[in-house]
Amino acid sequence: MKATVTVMLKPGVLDPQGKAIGQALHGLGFAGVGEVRAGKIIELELTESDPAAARAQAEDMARKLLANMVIESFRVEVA
């Protein structure tokens, strides 16, 4: 089962790969463009067949060390 892992800055957190991004979209000419946020997605591979063990399984794992939960928020998709 695949699950699908999301983490990113939590409100508030300074981003300054986020604001060097947006920089950069302003400089391409993409003057529509706001604040931007960048951040991770992370893919794992989990033998486990259950969707909400695997979701479980995977929320432990980005809570224990895929996401800095001081600074960072994640989210979690199964498939």
Contents of the next structure:
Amino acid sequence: MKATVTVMLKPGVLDPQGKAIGQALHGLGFAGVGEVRAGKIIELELTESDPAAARAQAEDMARKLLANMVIESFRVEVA
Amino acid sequence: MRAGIVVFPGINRERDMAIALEISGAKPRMIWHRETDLSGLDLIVIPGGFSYGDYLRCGAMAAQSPVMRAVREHAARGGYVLGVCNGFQILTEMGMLPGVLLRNASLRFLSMDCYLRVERVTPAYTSKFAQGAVFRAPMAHGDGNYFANDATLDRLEGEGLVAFRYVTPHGEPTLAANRNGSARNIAGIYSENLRVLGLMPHPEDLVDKLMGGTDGKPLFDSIAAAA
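So that was the form predicted on its own. Now I'd like the form predicted in complex with its partner chain, please.
Okay, now the whole complex, with that chain kicking things off.
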């Protein structure tokens, strides 16, 4: 299975990178852009073939390494 | 004080740290990141640099390395651990110190001197400073913006675990003195038993007149005098 882990800063945690991207977009004339948040996507090739088990594995990996739970949250999609 | 300095791939401040410890009379040895035997050492120092290229998050990879399991056990036995810059990031990634170091609020890498106020005199690290003393220290980091939730910050302050704050040369914790945007101007914190210390700036780079000053030397004199 392939698991896709999306890691984002939690709401309320300052995201200066997102802010800078937002400002750059405004500079380019995209006036309708509100808040911008930047995160990361990590794709995992897993030998596990059961979707529920693959999801559980990816969630465990996210909690232990891929995300820092102090400031980040994550979501997992399996396909 | 017998000290070991942990060396990860991408670390670059280990020799500065060794010089600072040697000048003050502590006897440092280098510890390669695959080593797991820390016996005979009182203090483990995790120096600055860019361990594992800062991949994923600063310190995230180093936090999983074999030597850091041994460092965690060393701390659990009551051993001393000092993390500077990347070392501080690694200690927070491991949960050995609370909070996290975010990207600098300005998004800029900051390489400049800052001024630190000694918030608490502790036997192991700051006995050679006066309470409230202000000293100059170089800093060089992209991710030094200390963050923790309000409950954690209140606990750190309430229990006197804030080690250093960014201040003006006159000792005022102003917004302007807090270049990286750290919560409550926090530059360094202690563990509950005051034996684990993490800080972002580099006192080890001001310990000799040839470096431009000896402002950071009391920290290493304190370490050498402890234990």
